[in-house]
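For reference, the chain that follows is the form predicted alone, supplied as structure tokens.
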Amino acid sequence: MTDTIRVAVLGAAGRMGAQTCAAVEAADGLELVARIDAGDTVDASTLAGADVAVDFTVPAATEANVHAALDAGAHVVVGTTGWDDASRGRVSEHLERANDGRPAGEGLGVLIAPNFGLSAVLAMTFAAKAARYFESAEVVELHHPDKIDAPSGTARHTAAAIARARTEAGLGAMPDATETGHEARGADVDGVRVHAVRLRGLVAHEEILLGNAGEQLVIRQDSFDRASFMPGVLLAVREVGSRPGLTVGLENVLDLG
């Protein structure tokens, strides 16, 4: 990419891509070649010769963007949520097929977040760790009643991470004597329970309890406006380009350890 980092945004008229045109305006190194709402087509045309499009718009639109913006020549960073292993199966087959024959370390790259908060990215890092540590794990996640996905891309995310520790670790199932009512224990993601608020006056907010006999291990964190995203939307659309194929997490451009 050039010195300056041309960057597009779809879904510029949403709260969330409202929010990444200002930022991406106001951030030295990077300038807006191109704000692309519901309804226009996403294509070499419409993204201006973009370096990088980030999409914000909704599930049902998203892989389709993502690819258009692989086939236009574009790195993506994707903050939309919906995605499940077969839709980044089939990013992961283009991004191949774009990348072969390309020079190492030049291919096209697509970095897809649950959530570009840092310290979100920082709650779910150090629950994956605590994880091994403790006997049972659940997920409360908290939003605005206007979103449309339940539960959270993020919590999602935190939990499929709790999961894999678990199994890493040699774990088994989590204690759960519950024999009715099952529809009030929240959505099973990969064994682990997570739950989901909606109620107005929210933005984004994520509780992960951790429990033994005798002690609890509560991690919180809390969004209380969306200017708290941008710096991790802003550190992706520097890192993207330099990371072909699919990332998954923005834990993963972050030095965490």
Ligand SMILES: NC(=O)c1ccc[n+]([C@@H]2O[C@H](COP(=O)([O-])OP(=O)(O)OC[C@H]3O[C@@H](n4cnc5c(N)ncnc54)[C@H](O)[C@@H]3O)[C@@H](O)[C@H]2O)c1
Contents of the next structure:
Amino acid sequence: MTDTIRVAVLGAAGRMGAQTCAAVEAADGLELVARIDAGDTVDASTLAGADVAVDFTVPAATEANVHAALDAGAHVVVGTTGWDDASRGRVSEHLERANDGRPAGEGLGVLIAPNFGLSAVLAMTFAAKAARYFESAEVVELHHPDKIDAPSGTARHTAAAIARARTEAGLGAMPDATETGHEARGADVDGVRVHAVRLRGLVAHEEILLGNAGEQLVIRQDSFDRASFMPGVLLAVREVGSRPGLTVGLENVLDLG
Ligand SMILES: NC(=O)c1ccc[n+]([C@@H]2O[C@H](COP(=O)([O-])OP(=O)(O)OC[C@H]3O[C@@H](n4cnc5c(N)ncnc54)[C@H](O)[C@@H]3O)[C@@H](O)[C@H]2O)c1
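The form predicted alone done, now the form predicted in complex with the named molecule:
In what comes next, the whole complex appears, and the chain from above leads the way.
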């Protein structure tokens, strides 16, 4: 990459896309070269020489956008939710093909971050660290009612991290005597229950409840404004070029010990 990082924003007319365009334009060392939205093709011509494409579109479009941006030779930062193991696997394979033969450290990178908010990333990290010490853990995510997917990508990511930590610590299934009304127990993400609240007035919030006999730890984070995501987005844009292959989670580019 040249010293100035050229950035294209996909979903530029949306809430997060518009905020990203403004943040890129205001940032030192970054140049906004393309605003792409629904109906536009994603290719080398529309990406206009971008080093990094940032995708804040919709779950139905994001994977195709990433493949198209990689075909055009751009690194990609993804904030759109809706990714699963299969779609991430296809992007990993694409990256292996694209980077085959390139000098080490110079390949294309894709960074998918379910959440760019520092408080959210820290909450996820702390929850995963704490999980091994508790018999029970459940996740509650709370969002504005215009959100189309549930549970949120952040909550899924948090639950999966808790589940991994429990498995590594040799913990078994959590106690749960429920016999009726299973639908009221929330989604099951790798054995961790996730509850989604949709309420007018909220933005994006998450609570992780960890319980033992006689004690409880609650980790809570609140994102009140989309501006809170921008430092994380800009960090990802600056870092993705030096991380060939697929990186999932902003925690991997933060120095969290
Ligand atoms: N990772 C994070 O930190 C984070 C934070 C907030 C939101 N999100 C996610 O980002 C996504 C966008 O959120 P939003 O609130 O900006 O939504 P939005 O509905 O305001 O914006 C989405 C935009 O994408 C455009 N679009 C649709 N299909 C497209 C395509 N094929 N190519 C290009 N553009 C296309 C739409 O026209 C719209 O302008 C959602 O998945 C949301 O959950 C992630």
